[in-house]
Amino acid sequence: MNVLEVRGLSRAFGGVHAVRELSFAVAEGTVHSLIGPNGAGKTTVFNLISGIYAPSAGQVYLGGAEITDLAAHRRAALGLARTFQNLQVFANMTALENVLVGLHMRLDMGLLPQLLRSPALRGREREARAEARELMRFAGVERYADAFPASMPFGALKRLEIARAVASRPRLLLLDEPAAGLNQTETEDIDLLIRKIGDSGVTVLLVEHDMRLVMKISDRILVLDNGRKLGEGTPAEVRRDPQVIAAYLGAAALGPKAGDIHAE
């Protein structure tokens, strides 16, 4: 089953055609990558799929709806999750509280409970800070719980975005550069990170610049030039695409099996 479908996307900017018919699917409990120079338009594809864009023409289904003119906040009540590539956390949280913000929309407190302080209230408020703590820990950044962000070094503070996302249950993350400015170990944890979310059954469409990370962890690799699919397949398929390679030129980042090609 696919949990994504793009169907004929398109997005045009005045007279620049960011993104150009792009067809592809996702499907589910899948690590999904998608690739390409510098001003492929893949964040453009993340804002569409996001509802952060309106298209120029084409459809976009999750679980075989469309959400094509769904706003963005509807997107993510139907299992739509995303991260960016600037992190989006709140300063004035504690990095719990920010999970907590992750987990709002699963959490059916009324106006009237709020305010009479209920049992029944204070119950779930204690089940959502013990599942937040346990998606920080899942994250591996449960000892920051009541640390602010500003005193969090910045690829806990990326795994923590992650975390909150998770929060909300997706069935579809979307991952834009989450190894973006990050040292080699930090960026190894978040491809442990990414592997354990695509264990647990969420389906992750990934956008990232690191091609040794993308190589690593993904079932499927989408492969954008000028806005249009260059090429699709397995991580060994698009290792050896000639038109992979062009589009590249010849960048070493693709890994010793592409082509003549070789890893620094």
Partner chain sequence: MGVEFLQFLLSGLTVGATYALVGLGFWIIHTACGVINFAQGEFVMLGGMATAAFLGLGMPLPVAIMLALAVAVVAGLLLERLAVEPTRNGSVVTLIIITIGASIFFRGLVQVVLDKDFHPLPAFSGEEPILIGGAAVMPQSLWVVGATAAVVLGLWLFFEHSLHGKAVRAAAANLLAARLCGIRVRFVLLLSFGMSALLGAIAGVLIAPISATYYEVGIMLGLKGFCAAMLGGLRSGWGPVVGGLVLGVVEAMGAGYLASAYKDAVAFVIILLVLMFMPRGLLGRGARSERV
Contents of the next structure:
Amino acid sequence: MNVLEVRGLSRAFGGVHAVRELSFAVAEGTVHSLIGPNGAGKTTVFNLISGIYAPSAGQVYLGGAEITDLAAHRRAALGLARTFQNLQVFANMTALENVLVGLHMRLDMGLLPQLLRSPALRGREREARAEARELMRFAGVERYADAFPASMPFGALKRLEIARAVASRPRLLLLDEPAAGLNQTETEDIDLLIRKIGDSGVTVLLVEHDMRLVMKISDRILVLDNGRKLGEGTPAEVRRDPQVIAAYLGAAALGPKAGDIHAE
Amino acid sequence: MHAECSRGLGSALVGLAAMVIAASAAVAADPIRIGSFLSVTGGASFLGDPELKTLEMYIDKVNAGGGVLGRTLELVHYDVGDDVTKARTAVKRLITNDKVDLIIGGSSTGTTMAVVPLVEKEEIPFISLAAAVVIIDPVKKWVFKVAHTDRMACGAVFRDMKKRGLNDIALLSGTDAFGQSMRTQCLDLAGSLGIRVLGDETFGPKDTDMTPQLTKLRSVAGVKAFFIAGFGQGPAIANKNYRQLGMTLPLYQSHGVASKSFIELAGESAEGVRLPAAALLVAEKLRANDPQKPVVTAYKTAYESKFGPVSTFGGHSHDALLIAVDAIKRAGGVDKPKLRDAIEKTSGFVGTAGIVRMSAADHMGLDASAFRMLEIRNGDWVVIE
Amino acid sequence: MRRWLFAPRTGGFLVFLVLAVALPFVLPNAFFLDVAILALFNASICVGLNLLIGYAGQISLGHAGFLGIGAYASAILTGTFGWPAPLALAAGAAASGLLAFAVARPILRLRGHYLAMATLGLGVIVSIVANTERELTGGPDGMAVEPLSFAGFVVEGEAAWYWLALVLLAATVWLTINLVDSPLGRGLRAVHGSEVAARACGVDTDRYKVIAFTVSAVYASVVGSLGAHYVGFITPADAGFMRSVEYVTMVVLGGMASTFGAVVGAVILTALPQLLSSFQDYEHLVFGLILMLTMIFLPRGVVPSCAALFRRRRAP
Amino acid sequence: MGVEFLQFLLSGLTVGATYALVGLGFWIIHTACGVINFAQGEFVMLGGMATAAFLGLGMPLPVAIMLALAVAVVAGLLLERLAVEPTRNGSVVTLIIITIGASIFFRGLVQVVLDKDFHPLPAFSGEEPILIGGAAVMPQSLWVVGATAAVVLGLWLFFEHSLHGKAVRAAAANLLAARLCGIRVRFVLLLSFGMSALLGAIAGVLIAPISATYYEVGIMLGLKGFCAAMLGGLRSGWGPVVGGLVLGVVEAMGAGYLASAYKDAVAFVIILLVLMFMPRGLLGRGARSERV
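Since the one above is the form predicted on its own, can you give the form predicted together with the partner chain too?
Every chain and every other molecule in the complex is listed next, the one we just looked at coming first.
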């Protein structure tokens, strides 16, 4: 079954077509990657799927239900979560509170019990805090629980965003360049984290530049160029697609590391 | 977080402690303490500024002459701007903290009316410098006033118009307190004096151009004269605009601009404008036998030698202070009920505003004769007999 | 026990209560009590406004407008139409709430200075109406307000008002502290932190902003009503732009996103002009200078900056 | 009717031109550092009051004006160096409060050093009205409109064609990139405050012969200038100009054809409506999508 389905999606800014008649589907329980050169429209696709932008044409389906015109927060309620290419952590809250916002939909209740801090709310808050700590442990950032983002290293912030996104127990998680700006070891840790998320049954749609990472963890890869679909398939298929190679990967990108990918 | 709040509240406490110390240091006193709260800054500063200067000058003068009943006068003053809440707090401070014997002030009707309930409750003599008739009508036991009412000014203007056969007029008033009080009083009074107000427009006190309003009023048919009621620079701008538009009908201004600075601001456009004003403005031009002449000349000379052109507003605090001093002498001290009774019995006091005859039913004691009609000719005032 | 004592919801609140309850017993006379009452009212308004500015990150330069709606509703309905005070207060609050709710959605879509301009315009319009509708509001001279009474009981004298204002502020502070730490409060703060991320987390940001705006407007209206009853007189200036700026200044000076900061800012800026009155002509000059220097040297506001300093000294 | 309309229009354009000048001052500083300078109105006041003070010392008008402009510019530079520079990294609201503090300070200073009276300045070229199609215009109004046009032209040349102007725009677009290109950002900030003080002071000098000047004249003009800038939008320098002229004309038409009592309210209602339906001002290009 497809968790996400995109049909004929287009979006233009002024005269520029950022995304053109894009169609693809993401099957449940897979890690699906979106690659392409800078400016190919990857982040725009994410913004269209998560409801930050409205598409000029086309439809988006989540779990079979159309969400094209739904507000971003309603999509989140239907099981869509995401991270951001340029960090969007809440700088005015502690790391733990950031994750708690991720749990928001399951915690929100009427105004009065929140104002009076009712026993029911207190109980749920206690549980939520425990769960948030657990999520931070899962993402490997538990020691920053009471820290403010300003005092956390970049890599930890990336993980914090992932923890926040996972907190809502999404069906589909959109990860926008989770490894960008990270060093070798940090990237490998992120790789592990994404695998763990995938293993827990969450479907992942990934935008990433680090080809080794992409080739290693993706079940399927979609190649985007100039807002259009250039090719799609398993990592092995994509690697062999001459069009893809010509437009994006090039011989150099695969070069000496090619063997690793075949090994997968 | 506990540190945050204890810190902040701590600093607040230090501040309050400083106020307590300042307060206790100010108590030991033998002099007669006169409290005042005036609008020395803000939109009504042209009232409060000369009022405070006059008050300070004349208190020094009284003290130099040996004080009152052998005691010196001491002024405790707070600037309240246009803020009625500040006015109320200032009066509370004057009464409970500074323990003054009487209060002079309230440059504006708003700041005066805001403190009236307090003054009545605390039973302390209070002489207001503001204009509106509501201050003393109905009579309030402890409240007096020295300034003419706006109604009297309207009356003076309308009677002069009537005399010249200018029965149909257009009114342009400011949206500030003064302008709106004038507007209400004048519209109220017009019918009974046989004046019809055919056009009625307003301008903001800080507007820089009144041409649109004047253009609109010009097109009203049958208007024989214009009346601009406001104070500050607004009426001067309107006056200039009036001439620029080539309008030639007789133009009246109100006592709100009765000061030399209006002629300065309006320049040549002020020629031929008529307005009601207190005797103070034309001190030298009064007839020698005018009972007000010595008083207004003396005040004018004293004020102008120190500060520059005199205004009627400063005259109000001159009158208020001297009425108070006179009453303290008659009451033989500052026992509040006795002082109040003495102020109420003020009769025949010659002030800058006119001759004051107060009574239990009239806490102002001025009559229509207090206003003189003036015309501006060659950049100077001429009294119209 | 230690945790309990040092948490803002408990320890901080306790310190605040002890100080506030002790205060009337050390103040020498009614004037000081009067300043304290005004400070409490201002603090209440600022705590409500801080919800919008400090926590949700939405500026409002027109808050005095809502205050004015409450104040004039109480003045006109009790004075001219003889309504009971609580009913008039509720009517004012309802009017403020409806107005805020009606304009909130389009206005809160604006950001930064555009939002500042829109809220400013809203407030100015209220004060222009109050200034112009002379028959109803007394025009620029203002109008007297009846004393606060309900069910035959009249709130009179500084002492009674102090306790009333204190109960109001204490309740406000307590509810606000609860709210800020609740899911709703975190949602509001998330709007401030990053609106897109908040939406992606399932926070209905539009709704939250509307809630914050409406709640703080209703709250300002209620305090405006009570304040008008206390002072006994109102003028259009009470709803004007300068007054709105004063409230924002109190919030920012005390410290944004700090409930006690809002209280401290209100107390400082209410007491300061009284302290400065001995400077006479130099009052404004000194006031402006203090405002600038505080913000230059304590840019996050008095309370958060001092707290940071304190923490740094304690933990070397 | 026709003459009336023309009169309202001319009157509105004159007033609008002063709003535009003040609004441009807001725009320059906002462009350079994203701050709305609430002390902008005080530059207007300083220009007028200082001119009046120098005239009072017996100086000829042109000299007094030049010195007054210099005073305002120095005040602007000091404000930037002493108050804004140290808190550059503070939040926008912090900077707003600092500039509000500065405006209270400037008013307090002038009130103590000079006085609280109204001061008229002589009109630059007489007070004989000029008739245009039956509508009367003051020579001073032509000065106001003309000077505003000259300032707009000068600013356009500066920002489009001079190196410094391009530096300011670059700094506005991207502070870090500008710094990497060797642009001295501190200098850019100083320059923008100096220029906006100069614009404000020019407005103050121009308007003083019409409306007289006093220590609080800047409050209302500052507010209206802010309105002008927001109405037109801060995306380009044309925003405040268009916003100012529209605001001035709307006010004049409102006072002329509707109730003058609600003249100011009409202006604010229009601003509210424009902001609600055109969130980036009249000249904004619609709501731009957020970059994520």
